[in-house]
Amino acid sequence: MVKVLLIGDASREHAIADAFVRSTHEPKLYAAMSRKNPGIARLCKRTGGDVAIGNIDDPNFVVRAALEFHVDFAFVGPEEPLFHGISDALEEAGVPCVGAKRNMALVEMSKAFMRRLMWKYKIPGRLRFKAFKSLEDAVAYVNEYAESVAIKPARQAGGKGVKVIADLQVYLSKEKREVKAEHVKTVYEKHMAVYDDIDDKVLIEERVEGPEYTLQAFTDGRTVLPLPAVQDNKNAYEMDIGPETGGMGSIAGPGWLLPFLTEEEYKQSVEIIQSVVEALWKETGVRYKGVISGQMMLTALWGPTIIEFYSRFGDPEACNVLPYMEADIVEISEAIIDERLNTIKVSFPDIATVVKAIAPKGYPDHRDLARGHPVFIDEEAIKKRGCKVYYGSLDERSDGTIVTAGSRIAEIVAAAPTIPEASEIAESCVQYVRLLDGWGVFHRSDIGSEVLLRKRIEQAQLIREIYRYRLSKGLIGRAIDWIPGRGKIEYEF
């Protein structure tokens, strides 16, 4: 019997655990978690496995768990363990691992590394950028250049600290410079204060607009095996307003595409990911073995454009695809480890899926208020409506009580012939996730709705007309500015 160690404890890892339990190889499943996710723990117990609770960013803890459980291989879910070299430590201990090694995970960990890599190898979908190590240099840059920019932490910081500032008009230029400078300080002094594992602190890149989507793929460093495109919805509140979260829900399908994405754009997106995997091999001589995801945007500059990379599945995006994947995840994992992923075929039913996340009030900006609330999830009622539920940021205490841990409580997954139909089914299950002490929860009812879907399609059509016009004029990969006194300036990307 195959023994597998899963690292991680969010809804994404619950979906991965569920995929392993469905395997025809009937693996014995173990989990290393920072807190006891009751859904994952139950699946481990059902297979005869066990759980270990500790710091999953600590290589010593994870390796010790893998050796004590005598597992055949490990599968890493979240990004921080990858950034801390968990995959490297496991393989040094003789435990094969599905999960990017640290120097591969830099493609997510350091946004400046990712941008430099794309520029060095002239990979399509790249953006102009500047990376700064010092606060003074970053502030001086935004004070000197009046541009529309996205200001970000140079490191992956859990999706926090990204601000996009449009600077298109002459008026209020002083005020806009002040806003940019203030946010640069916030990124440097707040969001990057806890990280000392990369040199760059602030990333400033050109602002782009368009509908976003995520393309997830398995890879063994030689072959890229893509999955259906998914669109995450980051903002906390209806119609894309409010603070950014880890993701309040996502849509996929029917089939491999999204309603606003063409087959050609999907193929171009896959080619970008393949190019980056090849570039990482050329840079390091190491094969990328795990999951890589492009968080992409359809822009007027390129069409498919990289906003950032994930060195793992997205969350909630994993919950759209893994429950319906018609392939065995044990066989996929073993093929990744043995570098024979080209022998694996993955298919999906021609359905649409919608994920809705339910979060406690206080999330995402006041997580201290969102912690410690007792939870009840009526799984039977959710199953009766044909949905799945994956447990998220929860902790099961020794007395069996399940409490919130400050982030999203659970993610409900529904499937139907169309996205709006799946959305309505998922919506009907939201009522079955509640807190027992009266503390409030929230979710986004608009995800997958006809109104929001139409908005994405119209935005994509507009963007598509522009980038196709640029393509017809030979302007893809080029930018033209006009500066008073200097005239026309052309840039080649």
Given for the second form:
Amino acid sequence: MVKVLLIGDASREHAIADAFVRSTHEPKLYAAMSRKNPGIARLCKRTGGDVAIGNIDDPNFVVRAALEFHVDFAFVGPEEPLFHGISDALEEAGVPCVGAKRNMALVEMSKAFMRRLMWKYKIPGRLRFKAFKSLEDAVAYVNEYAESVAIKPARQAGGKGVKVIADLQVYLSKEKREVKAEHVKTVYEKHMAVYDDIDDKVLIEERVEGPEYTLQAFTDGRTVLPLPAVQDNKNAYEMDIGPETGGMGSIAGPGWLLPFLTEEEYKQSVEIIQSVVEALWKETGVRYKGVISGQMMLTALWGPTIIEFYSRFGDPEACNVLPYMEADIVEISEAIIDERLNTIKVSFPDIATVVKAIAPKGYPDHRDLARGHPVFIDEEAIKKRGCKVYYGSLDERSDGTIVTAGSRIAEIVAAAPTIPEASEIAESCVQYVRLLDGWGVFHRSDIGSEVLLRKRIEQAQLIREIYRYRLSKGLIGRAIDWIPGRGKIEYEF
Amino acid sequence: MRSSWGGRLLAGVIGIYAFDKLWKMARFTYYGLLALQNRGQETAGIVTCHEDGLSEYKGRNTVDRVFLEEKLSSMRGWLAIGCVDAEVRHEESIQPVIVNKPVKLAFCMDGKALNWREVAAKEGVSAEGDVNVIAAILSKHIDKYGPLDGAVRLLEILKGGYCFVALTEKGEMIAARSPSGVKPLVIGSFGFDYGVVASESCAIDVIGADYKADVFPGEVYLFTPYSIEKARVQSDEVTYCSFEYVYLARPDSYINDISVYEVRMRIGEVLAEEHPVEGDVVIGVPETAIPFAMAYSNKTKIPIAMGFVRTGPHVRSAIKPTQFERLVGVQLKLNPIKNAIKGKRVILIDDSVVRGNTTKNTVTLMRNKLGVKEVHVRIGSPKIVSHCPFGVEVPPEDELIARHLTDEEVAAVVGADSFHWLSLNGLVKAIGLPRSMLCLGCFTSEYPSCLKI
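Structure of the form predicted together with its partner chain (previous: the form predicted on its own):
Let us now look at the entire complex, which starts with that chain.
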């Protein structure tokens, strides 16, 4: 019998756990978690497995759990353990691992590393950027040059600290410049203060706009096995208003594409990911074994463009694809470990899926308010409506009560022939996720709606026309500017 | 924008809510108000919210004259509301007004609540003027029921056509549109950084944000540091103001999710269908009637020409308080280009005629000094025959030319070869909404049921 150790404790990991439980190989599932996710814990118990609660960013803890449980391999859900070298540590201890080694996970951990890699290998979909070590240099750059930019912590910081400023009205530039400079300071003093594992501190990138989507893939470092494209929705509130979250819900399908994505664009996106996996191999001589996801955007510059990489599945995006994947995750995992992923085929039914996240009030920017509220999820009612629910940022206390841990409580997954239909079904289940102390929850009813979908299609069409025009003029990967007094400037990407 | 319209247009409101305290929103509000200047030119005001409470900055004049660069630059606060107002008000009633107790808040509104006196008496609130009273009642309601329910209750008892934006000292912003939907309100956002509500979408464009949607009649939005909540009051009858499309709103705005420009172009087409005439050139009176004239020309294939050039700053002369000031405004804005029209049969398109004297002035000038062969006047609005209970001030009924004279008589008075209005059905067709969803009171003397209290 196969024994598997799953690392992680969010909705994404619950969806991964669910995929393992459905495997025909009937693996015994174990989990290493920082908090006890009741959904994952229950699945482990059902297969005769067990859980270990501790700091999953600490490789010693995870290795100890793996050895204690005598697992055959490990599967890593979130990025932080990867950044802390969990895959390297497990392999040293003789436990094979689906999850990028530290050097590979740099593609997510260090946004500057990722950009430099794309530039070095001339991979399409790259953006101009500057990485800064010193605060003074970054502020000076912002004050002097930066117009429309994205300012990011140079290290992946739990998705926080990214600020995108379109600075197009000269009459509002002064205020925007102040915000940019202040934000650079915030990145240094707040978001990057807790990390000492990377030299660069802040990344300033050219701002691009367009519809975003995530392309998730398995890889063994040789073969990239892509999954259907998914679109997450990052604004906290309806109609794309509100602060950035980890994702309030996502849509996929029908089939492999999204309603606003062409087959050609999908293929180009896959090629970008393949090129990056190959570039990592050339750089390090190490094979990338695990999951890699491109957080992509359709831009006027390139068409498919890389905004960021994930060295893991997206959350909530994982929940759109894993429950419906027609392939065995045990077989995929073993093929990744043995570097024979080329022998695996995955297929998907021709359906659309919608995931809706439910968050406690206070998320994302006032998590202290969002924590510690008792939760009840009526799983039976959700199942009755044909949906799945994955437990998220929750903690099961020793007395059996389940409380919120500050982030998204749960994700509801629905499938139907079209996205709006799936959205309605998911919507009908939202009421079954409740807090028992009267504290409020919120979700986005508009995700997957006809109206929002139409907006995405219109936006994509607009961008598509520009990048096709640029293509026809030979301007993809190239830009020409006229700077009065200085002359013509040509950039080769 | 010039019009022969003779009343004040009430107000334009805006509210900006940043999700991050790094922002200083006073200047954004300023430019938003500049975009809404068409809705009122008498007073302008901004109130911001920051760590130490509320700051206000208001005055009597146009937006660019009220706010001084230095003071605007130093105004703190990541939350802000602002208002331009066409009503000449007492000092303490210049919008946004501030109420100190029980909940300290700033408040501004567009439109009219018709039963505010009765509601004030019932609630035991005494203050000078409708805006101050309604603000005081909102403050009481918030104290009693919380911001969302408080605003909902206010919408339930206040009858009329209005929108309001309020900002509490605690950093909550409330935006609401009356269940009748008479006055417009829209919502937009800028990335992950701020949300914005405004009377017209042009204000959202001008501050670089994206227009997202119409705020529905009866809807209340509550922005707090950790949520945007929504509630909706039952609307028995939605009656959107049709005059927004004819004259009030800017052509680059969306009102009730319908492009004002497209409606004005359709009005021009309908005018051409209803009242075709032989002519050599089409001329639109700047600026509201320009789309009417363009579409009239497109439809009839009669070329359009540039007829007038403006002297001096952009003023909406129609909302000047006296006839003398209106005429000065119109004449300064209407210096004709002689060579565009001399010796020609001119089709002159205007947006509305209230008293008739500005039109007469223009036609006389064209005939006497510029030597046009014929002048045919076409008006892109149905006859204005009645007052507006929602605050758009119409002159007394005995001054309204359309109420008393036939088209032929008007033609004779203003000195035109022919004179025609857009028909009421033509306007309804151009807007594209069912007649039952429109307030056409100023054209018909029939008012929506929200007036029956």
